[in-house]
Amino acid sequence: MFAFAKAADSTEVPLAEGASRSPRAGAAISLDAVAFSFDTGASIEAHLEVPAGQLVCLVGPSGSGKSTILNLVAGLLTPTRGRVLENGAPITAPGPERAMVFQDAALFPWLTLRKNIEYPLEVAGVSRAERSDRSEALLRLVHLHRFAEAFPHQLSGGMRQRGAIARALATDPAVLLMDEPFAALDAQTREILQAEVERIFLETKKTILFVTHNVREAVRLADRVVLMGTRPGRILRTLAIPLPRPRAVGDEHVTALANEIAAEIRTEVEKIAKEEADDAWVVPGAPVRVDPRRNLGGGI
C-alpha cells in the first residue's frame, strides 16, 4: 500500500521504502459561513459540518452550487467569505487527501486501467513496486482484477467509472468528492455501482461528500442529505438517513425518504420556472389558463 509521512510543513511525503502504516482515516470537512459569487452574479451561501466517515449526498435543482460546494472543499475555488476546513485546518489548494470523481471517467485512454490507477503514484514518485501492490489491491477493490490491462475504450461505462473511483483512491485520499459519476450510466449499471460505492465506502472508512439529481440515488446511498435550493444557491435542510445498511433501491423506507425530498426539490424547481417563464407557464398539473386569441378560428 503506499505510505505517506506528514513533514513538518504539513504537506504529505513518502514513506522510505519498506515502511507501513493504515489506510488514512477520513477527515471531518466544515464550510464555515462560506459564501462564494460568480463574475454572472450567481451565488452560494453555505454551512455544513460533515463528520469524519460520513457519506453525505447533495441534491437539488440546477444552480443551486451543488458542485460548487465540491470544487471549494477539493481546494479548486476560494470562497468569497467564510472557511473551508478539513479536521479544523484551512483548506487553500488541491492536496493529495482529497480526490475528485466526475461524470466522465476520464481516464487516460492511452493507458491501461493498471497504469490510470498508477498514473497519480507515479507523479507523486512512489516506486514501482509500491505502485504495483497498490494498484493490484485497488483493481480487486473494484472487482476489476481480471481487466488490469485493458484500455478504457475495451472497457464498459460503469466499468470505467469504477477504475476511476480506484484511481481517486490511489492516494489514499481522506475526503472523496463524486460529483455525479454515475448521471450518464443506464439503471441496471447505476444501480450496481451504488451498490458499490456503500461496499467501498464501508471497507475504506472514507469521508464521502456525493452529488446527485437523482433523489433515490441520494437516500439509497447517504447517511444524510443534503437539500439544497437556489438563488441564492443555499442548503435548505438536512436529513438523517436513519435506514440500515447495506440498502436496496426499491426499499419501502428508502422510497418514502426519497419522494418527501423529491417533493421539496419539486417546489424549489417550480419557483425557478416561474421566475424564468412567461405568464403563460403554469405548474404541472394545475388548470391551464388560455388566452382567446390564441385560440382563433376554433371549432371552424
Second form
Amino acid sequence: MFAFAKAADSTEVPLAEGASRSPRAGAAISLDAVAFSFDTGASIEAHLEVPAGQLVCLVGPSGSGKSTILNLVAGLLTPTRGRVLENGAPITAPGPERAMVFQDAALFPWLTLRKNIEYPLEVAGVSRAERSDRSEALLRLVHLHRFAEAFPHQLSGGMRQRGAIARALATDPAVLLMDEPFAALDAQTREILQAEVERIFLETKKTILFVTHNVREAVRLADRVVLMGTRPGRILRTLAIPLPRPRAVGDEHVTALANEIAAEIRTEVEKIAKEEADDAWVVPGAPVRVDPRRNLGGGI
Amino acid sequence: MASSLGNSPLLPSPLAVGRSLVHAARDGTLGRAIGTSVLRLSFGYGVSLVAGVALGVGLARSLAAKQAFGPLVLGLSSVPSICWLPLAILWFGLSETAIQVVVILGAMLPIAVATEGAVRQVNPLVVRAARTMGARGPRLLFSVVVPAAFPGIVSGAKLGWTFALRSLMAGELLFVSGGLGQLLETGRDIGDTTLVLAVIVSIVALGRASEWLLFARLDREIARRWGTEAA
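Previous: the form predicted alone; requested now: the form predicted in complex with the partner chain:
Now the complete complex, all chains and molecules, led by this one.
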C-alpha cells in the first residue's frame, strides 16, 4: 500500500525540484560546553560535536536531556552556559535551516496536507508556483501525493508522520531534528519509516539529530549513538556504529549492538528508579531462587 | 381552573397567536420591528465580535494585558448587560447609542472570555512547530494561533450572539425604540397577549434563522477540517 517496494524509483525524485537553489547539504552542529537549567531545578550538561552529514541518535532514559538538546539546537531554548553552533556560527533563534519533527506530527489540523507542507515555504516568502512544485515533489518523496488534499485527521499516524517529515524537508534545511518521531507508531509502521528516514538521509546528506527511547532504532539508523544519563542530564558515552547502509530490519549486528547498549541504559534507569522509590526498592529478578533439581542446562 | 385559563385572554390559543402574527406581518409592524432589531444587532454584534476577539487574543497572549484587564473583564462579564442601561441612558440619553452600548457590553465580554480560553488551549506543540519554521510575531498569531483557536472562537461568537440578542431585547423593552422589544411592550400596553406571544415566536425564529445563516456553515467547515462531530 505504501509502495515502499518501489523505493528505487523514488530515489530518482529530485528533492529540490522546483526550488531555485540546489539541495542544501548538512551542516556541522556543535554543543560547546553547554549547560541548561530548568526552572524546576533540573539541569543538563553536554559537549557534543556532530559532523556535517552525520546521523546521530540520542538515547537514554526520560529526563536525560535528549529533547532539551534538540530544542537547544533548534534555537527554541537558549543555553544557560556555553554555545550552540551551526557551522561555527552561534544559533540564537529558530530558523528554517533547522527543521524539527515531533513525536506527535504537529501538522496543522486546519490545513490540508499540501498546505501543511507549503506553510514553511510561505513563511520563507517562496512564490506560489514554486511552493506548489516543491510540495508536489515532497508529497511524492514520502509517497503521499494521493492524499495531498486530505486533512490530518483523515490520515493514519504513520502517514501523518511522513507528512511531518515532508513539511520539515520543505525549506531544504541543513539539519533535521527528530524528537522521538516514531514513538507513537506501531512496530511495523515504525520499521517502514526507519527505512524511509535512512533513504532520505542517504539521498539528501543532511545532518540528522534523532532522539529515541528505542535502542534498536538508534543502532539501526545512527552513524553514532550518543548515550545519555540523568541527574544531571549528560552524555555518558558516544558509540560509532560502523555498519554498512542501508541496514536491514532484522540485521544481527544491529541486534547485538542494541542489546549491549540496552544493558547499559538499564543500569541508568535502575539508578533513577532507586532514587525515586525508597530503600525498599529491589532490583527485579535479583533474589530469584533457583531449584537445582530443575536445572534445564546452562545454555538456555 | 384549566378551563377558565383556557378561555382566558391571558393564555390565547396557538391559532389566535398565529392570526396575530399574520396580522402584524400584513400591516408591516412586524417587518419594521424585525428590520430595526436586525439592523441594530448587525452593528452591535459586529463591533462586539471584532473587539471581543481582539481583546480575548490580547488577554491570552500578553501578560501585561492580562494583568491590567483580566480581572476587570472577568468581573464585568458577570454583570447582566441590562444593568448597564441606566448608566448608558444617563450618558447618552434615550438614544440609539445607549442601546448599542448595552448590546456591545453584553456580547463583547463573553466573546473575549471565550476567545481567551480558546487561545490559551491551543496545542503548544503546534505553536512550537510553527516557530521552528521561522514563523513569529503577527504572522505566528494570524496564521497559526488564531486558526488553531478557531473552533473555540466560534463557540464564543455563538455565545456572544445569544447575549447580543438578549441584551437588545431587554434594551428595546425599556424605552420607545422601534424594534421587537418595543412591540412586546406595545402588546403589554394594550393587553394583547396574542401579540406578545407572536413577537416571542418571531424572536425564536430570528434566533434560529440567524444561527443557521451565521454559524451552520462554519460548524460544518470546522467538522470537516478537525474531524469533529458537526453540531
